[in-house]
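First comes one chain, alone, set out as structure tokens in the form predicted alone.
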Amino acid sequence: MEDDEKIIVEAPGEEVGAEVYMRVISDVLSDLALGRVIEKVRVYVDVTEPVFIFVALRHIGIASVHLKDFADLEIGDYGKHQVLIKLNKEAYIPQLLEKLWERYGRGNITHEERTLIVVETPDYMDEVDILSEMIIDEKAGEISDRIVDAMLRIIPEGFRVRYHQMTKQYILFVASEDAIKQEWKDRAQTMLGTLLGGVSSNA
């Protein structure tokens, strides 16, 4: 699904601002590898009130991502005690590097090319299979932490008064400089209801 279908931003009187917000949201979700977690996003922002409303649906029942799902693995050249990780996607590089550093130490990991990571290990014959099955993503708690991080990056600066709901099915977030009004919560629930009404049967 394209971003202009997945992410829709309504900003009364601010068409350019809406476009900017859509790009910001898309970039943040991509940076935090949340693209496969979030199904649809609807945002309402009115800086004159001021209020920012974010509602999103989460994909349900997402399977864990193993390294083999987005990379090819092989041992290094003869005489080298290496595992070569050739990446087909770059979305999980930060999480992957964290796990590799933790298991092998930073000094044994080389990432000089964007799509190639070299792991130095004396047990390379066994490690190539272990690495292939390594779970890179995701635990529910980790996903929730990243969603909260995304919200903090997306909401306008200074909107420190917040109201939110986060379930396995959806995220609802209202932020403002002022006390949260009931009418804003009602608008958020209406936006959420519209999204839920449009959920596909296989979501």
Given for the second form:
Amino acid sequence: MEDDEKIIVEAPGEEVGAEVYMRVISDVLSDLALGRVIEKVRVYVDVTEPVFIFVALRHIGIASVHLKDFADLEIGDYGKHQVLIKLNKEAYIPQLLEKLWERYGRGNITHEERTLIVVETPDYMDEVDILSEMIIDEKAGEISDRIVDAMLRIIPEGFRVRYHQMTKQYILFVASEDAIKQEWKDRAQTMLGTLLGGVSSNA
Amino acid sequence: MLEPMMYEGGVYKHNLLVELVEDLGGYILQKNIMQTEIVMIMLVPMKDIHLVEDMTKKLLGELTRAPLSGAEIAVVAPTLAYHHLPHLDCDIAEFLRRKGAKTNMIGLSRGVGSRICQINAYERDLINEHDIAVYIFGNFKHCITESKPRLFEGIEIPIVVTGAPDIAPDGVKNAEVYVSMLGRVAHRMRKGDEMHAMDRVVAEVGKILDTLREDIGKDQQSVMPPRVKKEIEDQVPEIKKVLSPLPITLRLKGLKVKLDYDEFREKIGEVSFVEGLKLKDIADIRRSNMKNFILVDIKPKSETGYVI
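I've shown you the form predicted alone. Could you give me the structure of the form predicted in complex with the partner chain?
Following is the full complex, with the preceding chain placed first.
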């Protein structure tokens, strides 16, 4: 069924243009490794206006990495106000140190052994729990940056007036050379509505 | 009549071929050595081609016609952003180069958009220094036929346009020819139909060059550009120190010498021929818009009264 296709480009009177644009979108998404992040794409282009509308659904549920995912946390020895972070993976150390420095100050963080970080804090009992839930690497944020990059590559270069909405669920872009008209925004919302409706009925 | 040919083969003993071509009265235009391989673009007198063919066979090389040799072509993109580069434009430029042309890629500063695109005087003059301009446009017919032709304003050389949609070859105003199937893409051109489309561009450019050569032939040039190239190489030693690719680039109407205009203008003008003439007598020497290089436009016989 046509509605199930991943990328659909609609361009009245420009069938070849629509087909080639579909390939451009698919190339850009695969170049930026967004193929699995973007679920469905609907595009409407009218070069006579000129307007470019892009609506896409995102896959939800890309997990962020918490500290507890790659480290064991303990409180320090008796009498010491410390939290010990024993790392099982070294990959996230730079991000983790940034976050710890920000929260506790550089002077309170000791990282003498490769897999052990000591945090000096008076509230060590509470901080153990807070730390274990700390988000170290936010995949979603990085992916959002990539999506914006992809959008800027896909939209025709001259279309520098833009209106956009970006949530965890969808992306909506309207671009033109002229001021954005309300009817284009409405059209984008309708396209988004259809897309969202289609997904919820499938679920 | 000289025929542009391309030789591809090993470096070993290639000097025999160079000597043969020069003895026959031909010219070596370009010589690229890549480790043990060599590619040479040369002009060979038509009646002696069989001698060059025999030599090529002996050297186990390959000889093909290079119809675009001796021409400088501008490949024009609306901008240099990733919307237009690198894939399609570079692939087309590469295809033209393989057939012997010298290409320059030109990205416009404000060529984007349908209503807002424009070209400035500097870009226009720069493009006009070439023999042909190949404009690479996008995917929408309306854009190509209605908006983008604004970028042709003031261009006096023949224009070839490429784009994705099907439009008649003469469907773009002020362009000589339009070639379809080459729109905006974000991948290297590898598929069969894409390669065919690029071959079509090369063929169309070749046709236009043939017509231009015919036109020039009707009122012969006072001296052939390759001969001027050889004389400059012999008489202006500084040209050997130029690091740019092709220090002397041939154009249909003359040459581009990659030396500073202010410093070398007079020296180039003083280049002399055995017939007793100087280059400034039979050519206009002017400043190029590209890096202050020197442009030599050879005058036709109707203007000077003789051919050497």
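Positions refer to the first chain, counted from 1. Note that the rigid core is defined as the largest set of C-alphas that superpose within 1.5 Å between two forms. The structure displayed is predicted, hence computed values, not measured ones.
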Item to check | Angstrom shift of the Cα atom of residue 111 between these two forms (superposition on rigid core) | outcome: 32.3
